[in-house]
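Below you'll find only one chain, the form predicted alone, shown as structure tokens.
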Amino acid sequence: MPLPKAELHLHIEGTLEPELAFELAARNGVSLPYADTEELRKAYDFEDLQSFLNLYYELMAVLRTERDFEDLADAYLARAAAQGVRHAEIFFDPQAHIARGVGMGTVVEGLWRALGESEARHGVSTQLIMCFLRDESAESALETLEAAKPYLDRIVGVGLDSAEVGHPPVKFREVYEAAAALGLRRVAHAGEEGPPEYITEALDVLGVERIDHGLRCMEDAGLVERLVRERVPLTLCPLSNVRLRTVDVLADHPLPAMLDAGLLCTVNSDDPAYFGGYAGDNFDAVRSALGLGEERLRELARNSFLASFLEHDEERRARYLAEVEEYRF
């Protein structure tokens, strides 16, 4: 039985394993520029964030119908449950699908066919977070929020992802203000490849409650002090950081120093099909490479539930936290 945990930084499109990609391509008559799954896996050797994004968007072409999105989400939930995930807050990128002619309803309803059955089928509670692509226009983000309004009973919050450098958080001030007015929770990727100033801007301009990644906060002592003081969670993704060359080798990851500084860190998988592992794999990797002891791992698991958007169900959160405390390694 793996350590119970919540996953708070997971892009559902990034769970598309090569086998499922080929299965959906065959179902939908899509031709992939790879001979087989082995050749496709060889393409998963990325130089940086942009080289990953190029393949990430290319493979999305196989996602066409509600059934496709249901199969994608259900496959993730089965893997996550097997690795101890008890609660998952799942990102999706509607603009990348709308641009291909796949409507918001197809995406949300398809995902929800899996998410709505997740507790019964997998023992995993779920929430859905809609992300805006930061390398698209601010106007496109506003149009996306408008398109999502009929589905806000299924969407708990908004996020900001894709290519970070050159696209500061302030670009999305208006759409985040609109999201806040609708009662949506707010998170944003910041400080992965972008500078620490992007983290500050996400907090002050967008009003985010969690920072996704946030690695580069360690370059600014004042920012670290603020994040500790305000208990702002950071959703770290160690295997992703190595695969995208943000960190050279996992042994160099700043996670131990971040925990020592008092930061509320969590460990997540980001895009696990592309980056070499799901949530439990990331926990195993940091335990091995960074020498994290049982109490540090328990702290990370505890943090994941404390940082989750489960305020509407404190009884559930308390139950999950009790599972963490009772766990025996």
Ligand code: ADE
The other form holds:
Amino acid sequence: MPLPKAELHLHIEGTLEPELAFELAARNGVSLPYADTEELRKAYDFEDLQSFLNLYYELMAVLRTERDFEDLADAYLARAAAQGVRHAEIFFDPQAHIARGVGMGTVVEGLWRALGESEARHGVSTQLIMCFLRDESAESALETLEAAKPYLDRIVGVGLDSAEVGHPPVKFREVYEAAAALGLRRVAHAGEEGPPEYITEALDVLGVERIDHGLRCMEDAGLVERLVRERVPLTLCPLSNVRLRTVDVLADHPLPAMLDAGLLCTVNSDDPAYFGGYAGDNFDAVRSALGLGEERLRELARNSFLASFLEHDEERRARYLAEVEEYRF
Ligand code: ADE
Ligand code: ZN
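Okay, that was the form predicted alone. Show me the form predicted in complex with ligand ADE next.
And the full complex, kicking off with our chain again.
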């Protein structure tokens, strides 16, 4: 039985496995510029975040109907459950779909068909986090929040993703203020490729409660001290960092140093279909490459539930935390 954990940094579009991409392409009459899954997999040799994003957005062309989004999410939840995920807070990128003529309703209703069945079918509780694309305009983000208003009972919070450098958090001040006024939780990618200042800005200007990635905080001792003091969770994604070349090899990943510094780190999969592994695979990888002991792994699992947005159901959080404490490696 795998270690119970929550997944807090997962882009549902990044769970699109090549086999499902071809299946959906056939179903929807979409042609992909790859002969087969093998040729597609060869394109998974990324130089940086942007080279990954290019393929990530290209393959989204196969996602057209509610059923497509349902199948995508259900396939993810089955895999996550098999790797010990008990709770998943799932990102989606509506602007990337709306731009292709696929409406907010199709995306949210489709995902919800799978999420609504997830506890019964997979034993995984779920929440949805709507991300704004930071390389799109602030106006577009505001329009997206407006389009989401009929579905807010299904969305726990907002996030910020896509190409980071040159798109500082401050650009999205207004939409985050509006999201807060609607009672939405707030997170943002920061310090993945962008500088530590983006982490500070996400906290101070956007009022985020968690930082997605946050790896580059390690360049600023004062910032590390603050993140420790304020217990700001970081949703790290080790296999993603290697595949996008933020770190050279997993053995060089700063996770052990971050834990030693007292940071509230969690381990997540980001875009598992593209980066070589789901949540449990990320745990296994850091365990072997970084020599993390059982108590460190337990700490990471505990942190994942402490950092999750389960305030509406503290009983559930306590149950998950008890599972972590009782787990025998
Ligand atoms: N969108 C999907 N995965 C992402 C990542 N790792 N960073 C920024 N945007 C993303
Ligand atoms: Zn991400």
